[in-house]
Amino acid sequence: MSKWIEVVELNNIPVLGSRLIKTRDTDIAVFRGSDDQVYAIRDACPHKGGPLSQGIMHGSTVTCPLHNWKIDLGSGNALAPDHGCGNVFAVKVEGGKVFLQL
């Protein structure tokens, strides 16, 4: 069953970037929109791998800093011509905090 952790403060990650989650099983990336919205992705990009988590965040999307390939924080999908998803995770903001469902 999964819950729900407390990952990291709103506040301590910047408007359009990211602050990288480490699990035991995988690293995660948590980006903070402009409108501080709150998205959660496995930090690898669908194409070779690439750290997303060290990506420029435009919108609702990510662009891979290692082959630009542009993905979708809320699907993960990455956006035409290329075709991948990566892994996405529930994601709320309580009281200032971030928590991921996992």
Given for the second form:
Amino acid sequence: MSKWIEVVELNNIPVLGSRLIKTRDTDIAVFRGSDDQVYAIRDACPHKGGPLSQGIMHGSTVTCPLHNWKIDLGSGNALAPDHGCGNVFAVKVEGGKVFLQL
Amino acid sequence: MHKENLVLIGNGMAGVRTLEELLKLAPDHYNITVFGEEPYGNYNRIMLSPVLASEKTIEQIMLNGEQWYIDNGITLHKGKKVEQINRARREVIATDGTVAHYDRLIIATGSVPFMLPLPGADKAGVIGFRDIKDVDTMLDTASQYKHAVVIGGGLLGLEAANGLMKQGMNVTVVHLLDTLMERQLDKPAAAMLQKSLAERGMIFLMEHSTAEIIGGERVTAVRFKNGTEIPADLVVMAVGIKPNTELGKSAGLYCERGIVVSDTMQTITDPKIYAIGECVQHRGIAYGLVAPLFEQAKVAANHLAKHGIARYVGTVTSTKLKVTGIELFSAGDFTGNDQTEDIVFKDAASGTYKKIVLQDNQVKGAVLYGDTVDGSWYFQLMKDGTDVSAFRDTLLFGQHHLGDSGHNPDTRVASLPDNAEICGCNGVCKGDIVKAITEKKLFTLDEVRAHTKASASCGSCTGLVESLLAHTVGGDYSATPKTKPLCKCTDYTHDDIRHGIIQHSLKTMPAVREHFEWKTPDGCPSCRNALNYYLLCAYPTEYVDDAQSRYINERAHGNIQKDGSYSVVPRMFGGMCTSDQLRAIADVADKYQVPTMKVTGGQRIDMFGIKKEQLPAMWKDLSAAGFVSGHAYGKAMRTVKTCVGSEWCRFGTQDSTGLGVKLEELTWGSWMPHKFKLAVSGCPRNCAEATIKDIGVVCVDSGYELHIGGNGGIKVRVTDLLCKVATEEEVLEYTGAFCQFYREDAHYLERTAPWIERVGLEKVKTAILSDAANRKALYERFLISQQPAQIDPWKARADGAEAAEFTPIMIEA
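Right, and the form predicted together with its partner chain of this protein, after the form predicted on its own?
Zooming out: every chain and molecule, the one shown earlier first.
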């Protein structure tokens, strides 16, 4: 069973912005919405692998900085008219700290 | 499933296109074998003219390299000529003895150039213009000899003549009649074409009939029936093509001019054998253009895939000439008869000629010379048989005249209907292209070509496709901007919001969103960036920049590249540098193991392949060496390009380099609606290319010309002259005032060129020239906003600002 790992304090993620988490296996972008909802997704756009952590977040969506694909951070799905899915990770906030399930 | 054997004879455009279409419909139906006489993969024959003119290379015109055949499991016998078809045994046999069995066979042997049976026509140096070998011969001859004679003033002859001229030969075009391209042009258009080709140096001998080719082993001269003679080291015969029916005939297939086929592209003799392309005669017509071949390919593929629902019923063709810089279009019956009426426009001075032939208020044909933008529209009206009586008065002014008064080609393309054919070669309509651009998120011409095939053949529609691309991807300005909301989050326009920000003293993004009743809580990437800029521009000393409302390039102060790495461009004022600065850049490059360095178009040095987390450290080193950010990443003032000017150049009239440095010191760091570039040329020779910049200064003996609104991007635009001033101080003041006026008036992401086209040059002149007080006020506001803008973002980050942005979090998991 994968475990929860503390990665960053919520306040160290800019509102409507992200932090890049590097693990041994993969890079993960952790986003913070204007309502402090937190999302985690593999830092690679399903289109051409663009670093989603560098994109602009709006609502629960991020726009990839390379070719403007819009990815829903909740499901990882690309929004129409594009098709594709990024890998999302379970994430929770407890006591002002962000945990990822890896 | 048992696979049948399909054999294709002829590795050219028609045959291979059939295979491409077939593989789309039924990839697993056949084992496919291809025989090609030429030792190459499949190339774009109609692009041989640009190859001859050195505008393209052979590599650039290859359609399918050998890998394509491998990837699709096709056996390719290149350089092998099929000499026999044994219909009884269903085999084809090549000259080297290779045998292939077929269940179905496609003959696509194309055509051969028609060679005049003149005495001496067999001498070395007498060739046709058909394949890569002919082009090689021409290029080779051009490097050793001087005089070329092209017999035939048709489409192919003129393209060959143009190419040979570009290779430095003296070229004479010999034509039997008194007008060029008589099958495509009427006399006035042909005369204009002849004039402009003659101005380029082409020599014409009209109404000349060749009698004999003279020489020993090799041609030395051409003699005409009137007894005159001209020297010739190379003779290109371009008097026509004839279908290559040799193999079809020997196989016992019924042939007239070409191999006769039915509407399903099967030979009428043997339904197992298909024929396609220029070797074919269909309903009495043998085509020599590419568009019909591609239509035929679709039909044959449909039949081969056993769908059996497509029929070929012939093609109405149109023609364009592939000679760079000459716009020419013709279609249909352009000569007319006593039942038709002509509408004609001719302006010899501007080199424009248009003729539309009408019958019963329907377009029957058209000839356009000089301005061919509406060619596809007329062609469409002709094919559809549209009744034009409602807009007959303005028909000649083109389609854009039907709608609004837009006057640039972008708007013209925008006003075309979705079913307007943009690419005649491949039969691609506007709607297909726009759909592909929006649905597949295409950003480059190459991508559009790959997805739609538009502009992938002869390329003469490239301009239209680029306009469509520009319009679809980034065309904020070409739609009707007065009523278009800023983005989907609001109903208000850019202008409404800019005015509201000032009028109601709205100083934060939430305040703007609340005032204008935004439909989304945070906005979107379009409006966030725009509002951030508008607020910054309105309140330069008060507004707190929102990093999350900037594109990554501006947030990270470097250009993101395709692999997620960044590039770094230190500012070099006016393009000047010292050996110490170069050494410092080289040391930084060594220290951070920069994989690629390049001098940019704006005379700066670009260092590629930098990881984001390396950026602050690298900036610290550059900062220590005296460099500031070059803003090569920003919607901001980027560079001032310069020439050397009076300090060194023997033509320089003023110190253009020094002035460039002063201008860059004045303007660096300023955020703009879009990227913004300047240049200063020391004399009208314009070595700094100042007339395609947002602001260009051209120094002259008596002072400085100020030019504005130029652009070297997708749609090149030459600057408008704003005014002439006498002193450097005035150059700085006018430049600052222009910058500020643009910053305060243009929409976000609108460059100066479309902005000026939208608001009109007069408005800009009024704001800056007519009213000195207003100019000084603009300049003053510019100087104030520059105070906070000229704090170097690199140094600030090297000193620790925004550290989290550049620091990933490492997790042991």
